[in-house]
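Presented below, as C-alpha cells, is a lone chain in the form predicted on its own.
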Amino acid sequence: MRVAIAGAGLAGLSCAKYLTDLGYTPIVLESRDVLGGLVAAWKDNDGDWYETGLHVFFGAYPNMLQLFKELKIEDRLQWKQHTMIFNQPDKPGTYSRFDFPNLPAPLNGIMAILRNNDMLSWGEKIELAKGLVPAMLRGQKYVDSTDKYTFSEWLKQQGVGDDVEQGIFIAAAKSLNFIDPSEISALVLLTALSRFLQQKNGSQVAFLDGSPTERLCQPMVDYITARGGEVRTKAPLKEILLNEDGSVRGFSIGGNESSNEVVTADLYVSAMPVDIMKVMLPAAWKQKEFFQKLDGLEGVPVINIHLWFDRKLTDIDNLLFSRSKLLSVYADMSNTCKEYANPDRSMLELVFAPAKDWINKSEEEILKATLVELETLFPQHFVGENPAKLLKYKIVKTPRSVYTATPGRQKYRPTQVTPISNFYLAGSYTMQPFLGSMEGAVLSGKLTAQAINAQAHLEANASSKPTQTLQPATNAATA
C-alpha cells in the first residue's frame, strides 16, 4: 500500500520509516532542498554548518533513542556529563552547577538540588521541594489538569517565590518552548520535570556528532529507500486535491503551473507544521470542527545564532543555561560536537528567545543585542585591550517553530487520525505526551504509522494474516 507524506522533517521521516517496517511503501515529499524541517542544517561557503536550532537529545527521549538504535547509529550521540550548568548574572563569567550523582531517580535529582549552594538558598530549596514533589507524586493526571495555568501562576499557588522562578525556571521555560514562565503552560514544565526527575538519566543530554541533516535525517532516508520507499526534495505541496466525497485524490506538487505534478497514493499524511497545514486546508474541510480547532495553535518564533570567534571562550563541553535577558540556552559547538570541533576557536550556538519582538528586526540589530549579552557571559574575553574578535556569524530565523504552548492549547491539539478516511496528521503539535519537541515529532510519526496500520487491520479483519504492530517506547534508555 502506497502512502504519500508531505514533509520530510522528523515527523514525516519517522512516519515513513515505521510504515516501511509495517510493509507499506511511503513517498515523502519535501518542499525545500534540505531534509529535517525544524532540525534542518546547511553548510556555508567555508564548509561550516549552521542549524535551524540548538538540538540536544535527552535521556528522557525513549522513542528518539529507540530510533537511533533501530537505525544502528547510537554511536553518533555524544553523551555529556549529567549536570545542569547555569550562568550567574550577578557574578559575570561564573557558573552554578547541578551535578547528578550516580543514584536512582529521583534521589539523584534531589541530591543535585541539595548540593547546589551558590544558586539556591536552603529556604529556596525547601520552597522548590514543597511545590515540585507533591506535583510529581500526584501523577500525570494532575499534571494534565494544570494546562489552565501559566507556570508562574502555578508556582505562586505552591508558594514558590519569584527568586526561584527567576533563577531557574525562566531559563527552563525558554529552553522548552522559547517563551517565559509567565506565558508557558504549567503543563509543559511539569511534564518535563516529571520525566527528568523520575528517570535516572532523564535530564542527561547528548549532542549529535555532526549536523542533524546528515547524521540523523539521511540515515532515515537511507533506511526508507532501502526498503522500497522514496524521499523527494524540492517537491513542494501546492494543493490537496479532493474526490467528490471529500477524501484525498492526490497531492499536487510543483512551484508553477508548467511543473505541476499530481502524486497519488492509497493514503495521505500531512507532516507539515501546523501553520502550513492551516494554509493548505482544502475549503471543503474548513467547515469541520476537527480542522477548525487548528486555529487555536500557532508556531512560536525562534532565532538561532551562530558566532565564530578567533579564540576559545570556554572549554565547557555541555549545554549551558544563560539566564540572560535575551538568550535561553547555548553551547560551544567546537567543544560539544565532533564534526564542529576546533581546539583553538569557539563557535557558539545560541537560542535567542523570546523572539516575538525581534523576529522582524535586522540581523545587525539582533547581533548587536547578542554581543551585549555575551559581554556579561564572557567578560574576560570582551572587556580589556584585546577583546575576542568575531570572525563571522549566521542568524537563522524561524517565524513559526513548534506550537506556542500557552495555557489551554491541549484542547486544540488534534489526533493523528482525521475525519477524512484516507488522510492522517503527523507532527509534534498532534496529540502525544512529549509536546513540541524532537521526541514528540518522532513519536507522532510512529503513532501515525500505527493508526494507518490499525485501520488497515480493521478493513482486512476477514483476512487470516494478522498485521504487524509497533509500540511506542515508554522508558528512557540508559545513556
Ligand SMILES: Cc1cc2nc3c(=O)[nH]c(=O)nc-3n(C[C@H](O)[C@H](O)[C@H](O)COP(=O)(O)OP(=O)(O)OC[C@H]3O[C@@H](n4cnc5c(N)ncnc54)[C@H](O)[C@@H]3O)c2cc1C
The other form holds:
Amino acid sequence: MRVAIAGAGLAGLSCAKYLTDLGYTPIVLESRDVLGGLVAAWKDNDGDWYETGLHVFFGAYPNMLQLFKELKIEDRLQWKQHTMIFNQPDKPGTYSRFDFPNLPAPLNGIMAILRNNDMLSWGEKIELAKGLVPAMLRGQKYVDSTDKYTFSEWLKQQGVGDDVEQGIFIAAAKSLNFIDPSEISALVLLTALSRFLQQKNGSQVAFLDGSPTERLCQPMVDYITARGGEVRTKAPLKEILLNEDGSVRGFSIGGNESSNEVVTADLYVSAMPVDIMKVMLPAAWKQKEFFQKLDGLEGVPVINIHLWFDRKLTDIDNLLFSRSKLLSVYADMSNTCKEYANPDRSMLELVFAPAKDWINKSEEEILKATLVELETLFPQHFVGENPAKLLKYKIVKTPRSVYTATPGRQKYRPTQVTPISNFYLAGSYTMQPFLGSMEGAVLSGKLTAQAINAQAHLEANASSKPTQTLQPATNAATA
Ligand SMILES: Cc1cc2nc3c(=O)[nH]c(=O)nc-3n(C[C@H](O)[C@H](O)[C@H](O)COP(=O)(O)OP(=O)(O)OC[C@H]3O[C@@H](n4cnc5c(N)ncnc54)[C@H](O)[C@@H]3O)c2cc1C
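How about the form predicted in complex with this ligand, since we already have the form predicted on its own?
Full assembly next; the chain just shown is listed first.
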C-alpha cells in the first residue's frame, strides 16, 4: 500500500520508517532542499556546519533511543556527564552545577538538588521540595490538570517564591519552549520534571556526533529507500486535492516552476508544521471542528546563533543554561560534538529566546545584543588588552517553530487520526506525551504508522488477511 507523506522533518521520516517496517511503501515529499525541518543543518563555504537549533537528546527519550538502535547508529549519540550546569550572572565567569550521583531515581535528583549550594539556599530547597514532591506523587493525571495555569501561577500556588523561579525556572522554561515561566503552561515543566525525577538517566543529555541532517535524517532516508520507499526533496505540497466525498484524491506538488505534478497514493499524511497545515486546509474541511481546533496552535519564534571565536572560551563538554535575559541554553560545540571539534577555538551555539521582540530585527542588532550578554557571562575573555575575537557568525531565525505551549493548548492538539478516512497527521504538535520535542516528533510519526496499520488491520480482519503490529517504546524497555 502506498502512503504519501508531506514533510521530511523527524515526524515525516519516522512515519515513513515505521510504515516500511509494516510493509507499506511511503513516498515522502519535502518542500525544501534539505532534510530535517527544525533539525535541518547546512554547511557554510568553509565547511562549517550551522543548524536550525541546538539539539540535545535526553535519557528520557525512549522512542528516539529505540530508533537509534533500529538504525544501528547508537554510537553517534555522545552521552555527557549527568549534570546540569548554570551560569551565575551574579558571579560572572563561574558556573553552578547540579551533579546527579549514580543512585536510583528520584534519589539521584534529590541529591543533585541538596548538594547545590550556589543557586538554592536551604530555605529555598525546602520550599521547592514542598511544592514539587507532592505534585510528582500525584501522577500524570494531576500533571495534565495543570494545563490551565502558567508555571509562574502554579509555583505561587505551591508557595514557591520568585527567587527560585528567577534562579532556575526561567532557564528551564526557555529551554523547553523558548518562552518564560509567566507564559508557559505548568503542564510542560511538570511533565519534564516528573520524567527527569522518575527516571535515573532521564535528564542526562547526549549530543549527536555531527549534523542532524547527515547523522540522523540521512540514515532514516537510507533505511526507507532500502525497503522500497522514496524521499523527495524540493517537492513542496501546494494543494490537497479532494474527491467529491471529501477524501483525498492526491497531493499537488510544485517544484518545477512550469509544471505541477499530482502524487497519488492509497493514504495521505501531513507531517508539515501546524502553521502550514492550517494554510493548506482544503475549503471543504474548514467546517470540521477537528480542523478548526488547529487555530488554537501556533509556532513559537526562536533564533539560533553560531559564533566562531579565535580561542577557547570554555572547556565544558555539556549543555549550559545561560540564565541570561536574552539567551536560553547554549553549548560550545567545539567540545560537545565530534564533527565540530576544535581543540583551539570555541564555536558557541546559542538559543536566543524569547524571540518575539527580536525575530524581525536585523542580524547585526541580534549579534550585538548576544555579544553584550556573552560579555557578562565570560568577562575574563572580553576585557583587557587581548579580548576574544569573533571570527564569523551565522544566525538562523525560525519565526514559527514548535507550537507555543501556553496554558490550554492541550485541548487543541489533534490526534493522528482525522475525520477524513484516508488522511492522517504527524508532527510534534499532534497529541503525544512528549510535547514539542524530537522525541515527540518521532513518536508522533510512529503513532501515525500504527494508526494506519490498525485501520488496515480492521479491514484485513474483515477479509482475514494477516498484518504486522508496532508498539511505542516505554522507558522500562529502553532507558
Ligand atoms: C532552536 C530549536 C531548538 C530545539 N532543541 C531541541 C532539543 O534540544 N531537544 C528536542 O528534543 N527538541 C528540540 N527542538 C524541537 C524539535 O526540533 C522539534 O520538536 C522537531 O524537530 C519537530 O519535528 P516535526 O517533524 O514535527 O516538524 P518539522 O521539523 O517542522 O518538520 C516539518 C517538515 O515539513 C516541511 N514542509 C513544510 N511545508 C511543506 C510543504 N508545503 N510541502 C512539503 N513539506 C513541507 C518542512 O520543511 C519540514 O521539513 C528544538 C527546536 C528548535 C527550533
